[in-house]
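So this first bit is one chain, no partners, the form predicted on its own, shown in structure tokens.
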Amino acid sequence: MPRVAIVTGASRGIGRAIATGLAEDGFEVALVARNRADLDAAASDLARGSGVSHSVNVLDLADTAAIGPAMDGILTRHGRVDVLVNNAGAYTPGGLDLPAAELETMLKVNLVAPFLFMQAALPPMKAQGSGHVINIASRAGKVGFAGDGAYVASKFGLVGLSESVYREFSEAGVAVTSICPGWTNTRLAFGSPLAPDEIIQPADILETIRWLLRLTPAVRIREVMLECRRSIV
């Protein structure tokens, strides 16, 4: 039976790079995102020449009530889960001036949704005695940038949640890692002071995940920081 990976935000950017790489590595991938056209295109690319069955799962992570049923469907279809990558994220600039509704949306997508995905995925991982949860956080989960307080709060929360779950499930055979990249070459990097070739690439995050998955079961990596070569605040 092939190993199964669930990747949220899999239709483009970092998520698509991760999903593509894991499919190349033989994983059966459950692709999760809210745009069906983008998901179908990603699934078509993954299926090309692989012979492995991947699934398209249309889901808006801000609709947190839909996550449990969606995960039930994914687990029923694929039969197991070996890797969960909580990658999908929302970003709206703003600190205390941000409307509360925008804060609530970011908290739902960036924190509540990963919580619910882990809530569904960790019991079967614990039962099989293996698995790896990878939460794509941000450098903003470690540094409180001025003017981005709402986003920072959601990512600090994700890093803290990851550490708690890491400590809870490590001895049960399940690894939990948060990856905290700085500026990354996606559509969200529009405010970067660096050129596209001076910042982190989606492929760098994929290769970090591949490294994590190659380590022996005796090893745990709680957190990985990826920073741009040029020094920025």
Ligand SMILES: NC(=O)c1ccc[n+]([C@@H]2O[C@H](COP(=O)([O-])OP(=O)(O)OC[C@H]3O[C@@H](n4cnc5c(N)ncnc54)[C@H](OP(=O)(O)O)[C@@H]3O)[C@@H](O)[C@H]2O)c1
Contents of the next structure:
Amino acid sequence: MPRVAIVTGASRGIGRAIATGLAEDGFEVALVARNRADLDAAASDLARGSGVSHSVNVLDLADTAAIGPAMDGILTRHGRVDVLVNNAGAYTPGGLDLPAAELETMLKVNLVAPFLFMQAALPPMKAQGSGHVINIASRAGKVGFAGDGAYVASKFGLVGLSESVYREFSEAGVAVTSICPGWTNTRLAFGSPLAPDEIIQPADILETIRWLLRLTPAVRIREVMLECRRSIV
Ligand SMILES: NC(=O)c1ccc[n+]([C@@H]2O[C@H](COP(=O)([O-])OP(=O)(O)OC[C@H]3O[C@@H](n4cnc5c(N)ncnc54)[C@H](OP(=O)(O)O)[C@@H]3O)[C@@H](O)[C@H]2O)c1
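What would the structure be for the form predicted in complex with the ligand, given that what you showed me was the form predicted on its own?
Now the full complex is given, and it begins with the chain already shown.
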């Protein structure tokens, strides 16, 4: 039976690189995002030549009531979960000027959704005595930035949640790691003051995950921070 990975935000950017790499490494992947056409394109790339059956799961993470039923469907369809990558994220620049509704949407996508995915994935991982949850937070989950308080709040929240779940489930055999990258070369990095080739690449995050998954089960890595060489703040 192949190992199963659930990757949110798998349709483009960092999530697509992670889903592609994990499929290359033999995982059956459940891809989650909103845009069906992008997901279908990603899934057919993953499946090419492999014979493995990945799944496309169209879901808006801001619709938090839909996440539990969607996870039930994914777990039934794939039969198990070995790796959960909470990667999907929303970024709207803004601090106290931001309408509260925009903050609420970011909190749902960046914090409540990972909470609900973990709520569904941790019991089967605990029952099988193994599993790895990877939460893609941000450098903005460790450092505050003027004018970006809403996004920063959502990512600080995710880092704190991740650390708490890490401590709660470690001895049950489940590893939990938050990855905190600086600017990474995707559509979301539209505000970067650095050129695309001066910042982190999605492949760097995939390689970080591959390294985490290769470690022996006695080891835990709570948090990994990736910074750009020319980091300016
Ligand atoms: N790029 C950076 O500089 C950077 C730095 C640090 C951390 N991060 C974090 O890395 C993660 C991935 O970001 P990225 O750079 O790869 O961004 P991206 O290229 O914009 O990709 C975001 C992914 O998340 C999905 N997504 C967004 N909102 C969603 C929603 N409401 N429901 C379901 N899926 C949703 C998107 O698919 P659909 O649009 O089809 O839903 C897409 O697959 C995010 O958590 C982000 O905060 C990024």
